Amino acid sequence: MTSVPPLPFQTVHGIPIPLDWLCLAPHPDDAEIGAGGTLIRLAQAGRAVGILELSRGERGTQGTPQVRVAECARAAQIMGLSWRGQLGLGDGELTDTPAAAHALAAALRAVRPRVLLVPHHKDRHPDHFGTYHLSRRAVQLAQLRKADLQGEPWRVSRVLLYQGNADIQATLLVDVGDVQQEWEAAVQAHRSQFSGEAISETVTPEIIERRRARQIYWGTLARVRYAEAFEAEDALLVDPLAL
């Protein structure tokens, strides 16, 4: 009897099922900060939503991998995620290598997302723009029938870039005004990062205030109170009747 190779990730919350939306996060908490309100809105609307951390954040100044995985599980419950996992690539070493791309492509085949959220390539953090470039190769690999990968081929329908620390040219704004309480609770679930001393503009007790300021800015452009911003590299097809 032929054994089935193990899946290339650790499940933190839920079970790996076909997802409507999947957010790739270089480290624990990146998804909540950059796209958490949108993910919560989708989950509340009944969509199957997930997060895949590429690393465990083991080189972060604050917290340990064990503490941070517990924080991820708590945040997933608050957000109503269907699934959350960790790929286990090296923190500080996220880049487009064949081995990493094959691992991520196998994960994409396992959870089969329709829409994929990835960090913007303009972000200053090497792991963030490394994740962007890695995701491009993995999306291509996942759909190739002759790729040496576990699982059936899968084609992601849409890739959207979410905002990290750099400015972006937003082509899609999502109203997140109705989920501010849940979003704040999900971010604050990562207590090891946001309750101690300020380490950076991101790892700081002021994270909610700083990120909400961005949501207010994007919300002003969208004529709502709070919005999250995304950039589509390909043209979006819009029903004019919905405008």
Given for the second form:
6 protein chains.
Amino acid sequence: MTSVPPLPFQTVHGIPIPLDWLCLAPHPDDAEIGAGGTLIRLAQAGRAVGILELSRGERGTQGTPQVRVAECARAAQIMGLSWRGQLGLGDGELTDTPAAAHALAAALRAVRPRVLLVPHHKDRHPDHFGTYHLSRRAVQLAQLRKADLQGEPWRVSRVLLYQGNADIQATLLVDVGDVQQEWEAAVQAHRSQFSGEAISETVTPEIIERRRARQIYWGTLARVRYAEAFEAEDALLVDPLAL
Amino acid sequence: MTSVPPLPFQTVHGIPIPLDWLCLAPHPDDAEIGAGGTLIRLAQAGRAVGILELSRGERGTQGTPQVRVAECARAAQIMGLSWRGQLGLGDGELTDTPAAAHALAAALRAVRPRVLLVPHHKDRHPDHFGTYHLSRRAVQLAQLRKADLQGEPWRVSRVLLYQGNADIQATLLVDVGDVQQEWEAAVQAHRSQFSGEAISETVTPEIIERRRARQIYWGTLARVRYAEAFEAEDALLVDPLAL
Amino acid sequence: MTSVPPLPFQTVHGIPIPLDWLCLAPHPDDAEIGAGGTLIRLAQAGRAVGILELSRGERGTQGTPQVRVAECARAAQIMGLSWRGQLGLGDGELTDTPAAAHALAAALRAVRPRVLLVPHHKDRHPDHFGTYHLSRRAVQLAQLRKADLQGEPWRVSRVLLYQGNADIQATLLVDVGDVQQEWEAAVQAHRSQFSGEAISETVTPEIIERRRARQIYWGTLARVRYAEAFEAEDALLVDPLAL
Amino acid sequence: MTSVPPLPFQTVHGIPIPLDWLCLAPHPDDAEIGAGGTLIRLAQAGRAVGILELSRGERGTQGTPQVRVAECARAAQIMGLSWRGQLGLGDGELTDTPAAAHALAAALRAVRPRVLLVPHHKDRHPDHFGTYHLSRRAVQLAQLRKADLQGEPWRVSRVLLYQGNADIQATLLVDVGDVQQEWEAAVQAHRSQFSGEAISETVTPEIIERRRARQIYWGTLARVRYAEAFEAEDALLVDPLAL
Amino acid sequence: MTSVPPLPFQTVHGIPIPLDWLCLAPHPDDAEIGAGGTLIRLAQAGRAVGILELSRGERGTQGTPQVRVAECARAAQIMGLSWRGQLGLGDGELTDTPAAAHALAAALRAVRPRVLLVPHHKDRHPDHFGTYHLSRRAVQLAQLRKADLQGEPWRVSRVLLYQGNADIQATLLVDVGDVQQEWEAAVQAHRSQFSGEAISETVTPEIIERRRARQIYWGTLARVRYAEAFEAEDALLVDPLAL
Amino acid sequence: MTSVPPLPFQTVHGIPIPLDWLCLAPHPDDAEIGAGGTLIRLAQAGRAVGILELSRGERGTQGTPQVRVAECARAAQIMGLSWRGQLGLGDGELTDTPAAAHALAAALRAVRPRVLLVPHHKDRHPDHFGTYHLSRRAVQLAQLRKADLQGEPWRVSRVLLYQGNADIQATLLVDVGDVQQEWEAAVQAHRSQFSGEAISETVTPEIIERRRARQIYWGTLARVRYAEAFEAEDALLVDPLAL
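Now show me the form predicted together with a further copy of the same chain; what you just gave was the form predicted on its own.
Full assembly next; the chain just shown is listed first.
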């Protein structure tokens, strides 16, 4: 009887089915703040959408890992995610190491995302640019037939960068005007971060107002009311009928 | 009885109905060479697609305006265009002047394109970067209610740059593998340019081989066989379901 | 008795004294929307600050030149400007011509600004990038001893670009949190543009909300509440004590 | 009797004489595909040219290290290389570590290249950008007198990036029209990769057609038939007589 | 009685008081050469200014750690520094590791700089770009309340890059004309490096002439006689009254 | 008997033979200051090198057209130029007009340069960026068989930008250490500009010291003593043997 190697992650919500879009979040709440509206729109349209947290955010000033995992599950429900997972890497230590790449690549093979959202390398937080660099290695590893890795080889089709704390060179804008309520609720689900005293410019009750202003900023450029911004590093294959 | 001001262009093919996509070509054949495959794909999918030549190419070494307009009509048929027009500005003199902007703006109001393809400003040919700069003014003028201009105000939704003779920073790639035959036939319709002796690096019988190689170059980056490349200068509002 | 050549502009507010900062506005209200908070801060600190409109905005859908000049005067008062002028060039025709450069250079000599704010060349509106290009020529002309131009040669020390409708690469941010009320009042002084029906994405009653969101966007990056963004094209000589 | 420390590499072809140009290849065949024509031209002109593979490509789907080393030797002969070596680092693990930098620096000291070709950091494959970053450290280490490293200090004069799978900002183009036959033979020597079924977009029998199309793409920009593209990150000291 | 953990650095000059500006130097003399004039100006104006060497430069061809620490102390005196420290990391090994980030973050907490100067990532020397990358992690770590780190959390307000051996995209220039004598004396204090035979393009008696020429280069752009150049990666919050 | 149309320029030195390199100078002395060392090196090596002034510099504060043409002739002799001409366009009016392009294109046909040096478009002086833009049109016009232009069609092979008053992104550096004496003499030949009182940052007796410092700046980056910097906008076809 062969033993099945354990999955490299813990499931927080749903089941790890093949996904259409997967968003990598260094810490709980990063995905909601940076790309939540887009993820909700996709889920509402019936797409299988997921979020994978790489760390438990255990070094954050507020909230415990236990509290935060519950907040993640609640937000996943609000957003209509198919799956949300936790990779359990060390908060403050997200960087491109062989072990971390191995774990992330195995996760990619398990949920087989077509589109991958990753943090922007211009973000000041080392866990953010660390996740970006780590994801480049893991994406390559996941598709390598001879990699010493459980699961079938998987090739991600597109990688897009979402906005964290830096001013990015947006190449794509997504209208998130119809999902404002859900988006706000999903962010507010991370109650430990966004209530009480402000701790930093992101961990603050002002988060909704500030990030909504950002959506208006991009929305104005796109001639819609609210938009989220993404950056594609490579030229993007598109269907001209959709332009 | 009020007199109707004459249209600012001559129709070479079809009728000037409202268009979905319009490609601005400094000279006959520029649109086919740079964006032909994409235009054919759109036309085959039922979209109203057009080309507007800004000059008759009368300063080219080969071909006469009469010959070239016939070639344009033939190519339009092959491509399935809804309309093809000729603005009649001076070859070698395409630049951002009030009169030229007025003529182009009136044409934009007449055919009301949603997406506008323009030459890239990095092209070495002054008519190419001149058309780019001219188009920026005309797009603005066309939407101005108080402009001294016939027709209803019209706002173009998207402007994309297509590739001429320069290496561009492509942001969008379009798979043109299924329309290779039609694309080659459309380019070859400009017989006066692409038969006989080679005159320059574009006016040459090698044109198909060289531009197909370019499609393979971009296609390899997009993991398809043949692709055309475009550059969007501003962030592009997209439907995430189409990514 | 020698005749004094007429000044190349009309004064709308104050008197044309030597200025510390001057903002060039293609149309009435552009300066308030793009750089109003910064100008107010400077004026409140006792600096001589001015705005020069290059056109009367006579092609705008709403408002007449008479109405708009009154709105300009009212806004100037709110902002505490030392001077506001009107160059009277043609709306929709702001571009780098010898005559326009001559007029603007003479104006620069008359008010002798140390710092000059100009629109960004990435703006879609031809009057905006036209003003940018025109200003480069006028700045040079103004300092030329042998220029056929009234007034003493004058050299502008710094040129900064302010934000219009495009996403810029901000290099400088200015905290405008303390002047929100005055800024809103100055923009609202342009009542003809910002009341009634929305005409475009700038001529709209939403203007305050959208531009304030923009200030929050930049403010978040600067760790303040509201900020305006500027771009310096050349390296900027700074006093390290002020950093 | 002093013991001589072992050389940090295995020789696959020729002898490790001082080289004029050296190309660093993450895996066997990378150098031929990206810069083969240029290397052949140099070798035909009598220059001492070499390739150093950093790994044996043992994680590739096809071919064994034994087969691939034989293919490398055969290609070296076809190209007229003076030397080809194998550093024996782990495939999939090429990254900037002290041990890897030490080995590469020692190799640089042994073959003393004047010009160094390295993979581009924009390539998606971690071994490619890993080799780029590793080479920056090794180049510095090799010239350090006090480095704990066998051999005489050596300073590489120029570093150029060659093209892998990404669209680069080419600054230099080299005409490879006269060596097409040798180039194709050298690539085809890597038979294990380029015969049989296609495994990925590089490991495919189409490789010659796709890379030749790339040479035509760059050749058209350079007004020649076939060219390879390189990027210099720093300004390049050149002899104006050679321009 | 609780034991106080040892400070992570050795003091070379002065005492580790809270600083206004701190310059991170990979090796002794890097700060003087790249930013010495600016640091002297600040110190002369009464600001608390410091330098922290990350390594002892023990791999340099000339000078011993003992000699170089004495040179550092002497230069500190000339510059009027409040403090100069030595982190004692390995020369040639400055890179972004957890241990190094921990040490640097603790140092940042100890001297609490408002403005931090770091080497430019474009420099060829791995210790220079290594220090840049290391500083990004340490800055984040230093402000983290839950970091396993002695001292109170500290947030650096501004990070500026100073010029090493590469051509940078300067965004800020500082007039150093009034401190030429002190600057030259401070550089010359590093006698072991800048007397005798030239070892490399930086370790050479020509250093003053070459770096003064650089100051003239930037000075000419700033319309002053001598200037030092800095690059800010993010938009900089500035007081408009100081522009 | 057919009349021969007059040449579009006046010869100041030598005869208008076919040239290898031609430098376009908006005003007398621009070529010497920006590219003089390189031109001298080429001339010393036996290449046919020329300079074409586009204006007589008649708006400069110092010097008359008569004086300046004599200075030009003297400098040409010192530099060993084969030819120096004067296009006679208006100082302060150098911009991309049909008439100016016609004149410059005819001049290009007359002296048939292989390499063309043009001012950089980042220069602040409108005559400098005007000359850049004008040259793009003239280069195209000169090669057009059907252009209404005297002389045989001529295609310039390479266009390089030389440095004026702005900080450029140098891609090529040329060692000018061996021609320092001739270069200084050639600049000093423009006595009217570089003696007496300083008028601006270029018209000053300090010019030699400031521009020599610039040569040291670039020289240090190139590991030589003095270098001039150039920027190529397109990828450059090079002989790898010359690298």
